[in-house]
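Just one chain follows, in the form predicted on its own, and it is written as structure tokens.
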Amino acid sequence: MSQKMSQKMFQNNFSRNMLTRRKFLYSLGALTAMGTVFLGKDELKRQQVLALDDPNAEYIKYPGDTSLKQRARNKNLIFGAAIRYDQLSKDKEYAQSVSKECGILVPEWGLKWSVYPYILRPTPETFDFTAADWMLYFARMYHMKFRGHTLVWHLSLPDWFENTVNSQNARTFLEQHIKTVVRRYKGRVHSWDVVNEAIEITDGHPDGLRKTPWLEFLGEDYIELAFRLAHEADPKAILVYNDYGLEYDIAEDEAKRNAVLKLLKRLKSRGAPIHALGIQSHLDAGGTNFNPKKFRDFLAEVADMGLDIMITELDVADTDLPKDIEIRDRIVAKTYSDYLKVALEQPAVTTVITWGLSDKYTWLNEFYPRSDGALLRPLLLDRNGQRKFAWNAIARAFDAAPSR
């Protein structure tokens, strides 16, 4: 299978994944009997999204200058922005905002096995570092910390893997992997994300365990075994279980929550050295189902753990919303600040990371385009590089949040 094969599958098993999702965040179960028969369910639809935008919402209004970096710091917070090496080389607008408003920076392909054209590990014998090491030269040379995605991942998985890595190989395989990456930017990481999306409670595991070729060859252990390799490599970089899909009040999201639960819970009763719990938060704007209280519950039970929690991949689909730009523009400022205003109550949260920072970036484009064409708007700086409502809200929700 040739690498633009095994992307194109990567591409399509997210987007199923994502297609799930929505089936659930765009439910219309909530609405009345009595309302559909006489409106019908587009028009309800319409009317509930609608009833999202507030033209004159608090959290739209510009606060000022200070970059979001500095908002963070005056808070004890982290802010950045995972971001792809060729549109940090290429386009320098683009790098000047974000070395602007950025004090966290996450290679969004380079430190995954295999991404094209961005292959960390091209052959099973030799590694590629010129992505990554490139960001991270970007990423001090502007003062940033530098933060690793991912160790071990079910997905971007080289093309030799399949055919060479088998249950007698592949715990050389991982220890390999890990130490070689890890020692490489020892001492020069704020974070890892060390295991990546290993719950998907519909593969029928016992404990919820995504069914992915580690698990296979290595068993439930892999996970706590990738945790120690990356200590051993790096005892002082902050070593995180990352995933997605925790953050609604949907049934699939609850068995989620519970399942990261269970895990985590096992990890630290194994003494195993994980030190925070990554939310990606690819939040939907318009008729979500987002509960504060439950939310604020699984936070405080993560953080009574004693583990920090980090929000890694943060952005706001506008899919479903009016063409309206203005409109699309208020509601997703909404939902981050609705969002943002519980998360950051959390002395636990460290760190707030957005999965991109300006529109003319998103995957969001590719893997969830809007049916009638227009050009999805989910992040703080629009295609020119100007600041949004968006990044109004995420300014004004750290003024607000507690200093930790």
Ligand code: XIL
The other form holds:
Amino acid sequence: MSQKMSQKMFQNNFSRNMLTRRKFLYSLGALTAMGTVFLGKDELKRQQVLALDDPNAEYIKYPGDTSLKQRARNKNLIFGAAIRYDQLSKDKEYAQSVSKECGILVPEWGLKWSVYPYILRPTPETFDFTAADWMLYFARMYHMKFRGHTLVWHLSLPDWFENTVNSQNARTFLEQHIKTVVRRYKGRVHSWDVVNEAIEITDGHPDGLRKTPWLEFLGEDYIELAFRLAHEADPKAILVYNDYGLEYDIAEDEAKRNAVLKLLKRLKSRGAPIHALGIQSHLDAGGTNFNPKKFRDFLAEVADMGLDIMITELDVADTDLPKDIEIRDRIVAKTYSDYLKVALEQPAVTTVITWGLSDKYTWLNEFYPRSDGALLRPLLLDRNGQRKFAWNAIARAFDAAPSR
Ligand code: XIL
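Compare with the form predicted on its own: the form predicted together with the ligand:
Next comes the full complex, and the chain you just saw is listed first.
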């Protein structure tokens, strides 16, 4: 069967299911009118879907076959995904989808110091570039850009780090790491996440900085130092500060947005070579705290500093949604849609990267599982590589975006 045909069948099946589903939902609506007192938690959540069950919802309509990378390119945007080397190298169909949809490729863990099962820094003296080299090769083969993630991250330090690195030698280690890794890929990397997740308000530092070994050993200037070293090693790469928890209208995110703005201002005022903010964008379909105005204002403040903005790790967790697949897919798609609409209004947003591409491979099954044990559906393609409503939502967001 051609891909086009199976795509059509997929869409048709969905439309058919939708009709029966809608009938069911409407009868649920009648039930609700009798009083919510009879409804359990799941049924209450289904009511959210009544609100979403709009036959005109853009994301249920397939916008045609043009790939996401092409739709993005049409607006001078870049679209791509973070992918694991082990999965990409073993799964041909997946590799095909990745090459078809993505204009930029990010190793999900090949360039972190150490994330099981892959260790870039097996010993204090050595580097193992197998995964990252392979990913770069794949990217070049399919004319994709390549992105580095990440040079400094408190969560990816290897076992030997604790007993080896101290305040006397920390600078040397940071310097050696950044120089070696960045120089190796010099001229071939679109952008580097130089520092990842350096802010944690609850750690109590006056500027909201996270208490990491680097902060302890080198003081708060470790961030600026990392940017300077990266710039020296590859003057053409776009250098990014990347963080999560910046998206929602909740006190925690508000505090983090303020701390990020403060950090960015400080780096800029000191002339540090920082070029963009990376907003991870791990969204939660169960949450309702997205406030377009708050988010828009934040993006504008970042843009006003002369920085670009990249959406670097977009996915939508359906951990707390009802089990029904169609309900989940709709709410996930709507979440993508609402978020990207606001993000892409801002001309400083240059790039959209999802954290994975297919539900077959998502970190969320491990890190944010559902309590009923069902597998998550947070991404753009289903486990068979078929485009979901979420794919439609992103495609339509690119189509509607103002050109850069
Ligand atoms: C995650 C990966 O997806 C996992 O495979 C890995 O084991 C742990 O890290 N924020 C980040 C990413 O910046 O590096 C994280 O990736 C997800 C959260």
